[in-house]
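A single chain comes next, written as structure tokens; it is the form predicted alone.
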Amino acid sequence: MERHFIKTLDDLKMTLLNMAALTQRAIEKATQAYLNRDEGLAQAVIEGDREVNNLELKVDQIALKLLALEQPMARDLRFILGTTKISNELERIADQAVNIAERTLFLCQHPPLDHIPAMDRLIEVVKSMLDTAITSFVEENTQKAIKLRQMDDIADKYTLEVLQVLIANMVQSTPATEKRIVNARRSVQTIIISRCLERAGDLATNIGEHVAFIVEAINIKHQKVDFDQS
């Protein structure tokens, strides 16, 4: 029985890691589609979302089986519960990738806006946050999980910079009615993309909080954390 329990726990972890890999790929493809104005890649992100959803269902099924049949305790119980929460965060991050892809399809139908350096930095920070969140889970590293809060502040800063640039762009746009409307629509869709990225960063931060719960049995969600901890 013990051997079967351990094997099922391993299956749960591997299913979650497969889901994490697909989610990372979705964010990577969605942001590349936006940066390169690649409609085909954007469409691939939308079509691939079902696979992530199916893995979330599989995580839930394995977790429920373990809870119902094995009556786990302590660390094992935290791992099972934490895994279901992490899978939910990953599914929501993948949904943000789909949202980015859908906005990209719209932007591809119109001339590009001027380059926004803050958007490039936002994309890199959010991708790094997702990688850090997943690594913290694999390594059971609470310090990496806590670091995500600091990274989230940086993501918020870049999101605000993108918003400021695009608002200024709309204010200063041509007075010609039709062109002004198109410019406003492009700007709004780009702002939504930045907010999707910001939200993905928030969800990655949530993953870090779940890792801290699994590893340390602590809830850091509403606690101040010293980032200088070693």
Contents of the next structure:
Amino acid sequence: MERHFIKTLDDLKMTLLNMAALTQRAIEKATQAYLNRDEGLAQAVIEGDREVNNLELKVDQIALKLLALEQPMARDLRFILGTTKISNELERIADQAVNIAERTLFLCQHPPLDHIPAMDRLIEVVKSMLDTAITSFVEENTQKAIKLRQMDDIADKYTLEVLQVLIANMVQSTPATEKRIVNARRSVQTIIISRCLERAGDLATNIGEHVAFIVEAINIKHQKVDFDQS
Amino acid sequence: MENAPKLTARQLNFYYGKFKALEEISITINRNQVTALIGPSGCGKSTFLRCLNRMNDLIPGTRVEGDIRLDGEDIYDSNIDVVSLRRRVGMVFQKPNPFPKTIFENVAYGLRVNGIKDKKILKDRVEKALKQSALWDEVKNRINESALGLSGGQQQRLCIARALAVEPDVLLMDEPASALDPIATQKIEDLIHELKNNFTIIIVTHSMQQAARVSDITAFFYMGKLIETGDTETLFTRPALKQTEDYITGRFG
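Okay, that is the form predicted alone; can I get the form predicted in complex with the partner chain now?
Up next: the whole complex, starting with the chain shown before.
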């Protein structure tokens, strides 16, 4: 007979994975909406956020119940604590997707800016980071979790590149006042999008840190980790 | 001496007839700390506890190998006076077992056995022990009434007072709260926290939560072997061995 406790732990894990899948989809859709200037898709991201929020509440509820009723120990205790932290990071990543979608709705009202290759790369890195973070949790793979820190450095690099391109664009843009203002607005909104992506990458890195805590009982937060381990 | 271990067991084997109940147990018990012994039924934790004041000597057909030292002195040495040893290493059992006497006489019992007759000394020592066991305020006005009129939790604290009255160094507790309700249990646990300032405490408990709440060091026994010993917080959050992890997370067998 399967223990009730184990069944509830599985329930907790499945709820978190469901939340992770929705969050991943939100980032995917938000970046697609930005790249394709798709207002409908951006709107769908904004509307879909409620579901992620509800799942975060459900994770908290199951975790609280397990802590109060089962007095978990060792790995189980770390898993429950880690899960609540990961769900918090996922909820904030989904909020970044909503923010990207809202900027996209603004950008769709105006002619597009020139293509920014660093933004494409930033989107790919951040999506890949989120995928790595979720996989590290599913596979309980600390090496993948640690690898996220390297990926985060790359995401930071592309964010800076986007910022540099757009500042240059604002400085060099047409002298006609009205056009210049519109250009500045589009650029600022696009910079915010890049910031949202960079933030999502940071949060994915945090997920990796929580996975390391669950699996290895080590706290790698605020510490330099030797990448040669991977 | 302050930093020297209070008790050490080295390669201790214990037999009930041919059955080897303890195998190569080596552990160091520090003074003024609470050490919890945990493990499934029949793992040897109570047997080990009873070795520490030679209570097992009372069971026919038992045999001990290896050594146990109290303040560096071999307690199984032939020169050791067992009565004196049990005065230094007191014991509290699972079920409160007050004598059918007054509260005062229950606590004074060990003192009288040890030859103390002076009424003033007896009175002072009884009061001190009842204060140490956090029972004084509840019984000071009925000290000459029968101990059997106390509640289960009070009876257990009376038994602790009885053990403390002879001023031991070490207190062995064999599931001291397992027969008590949650409030009485909490009082015993709070008391253990207080008592460790003056005594070295070793507690056997089936409740892992209790071990986690009251002890500084936890030792996990399984099938007569000491599997893992460690700082309680570490043992319950990140045990070194899978066997310990499986036991404390309920995934045994």
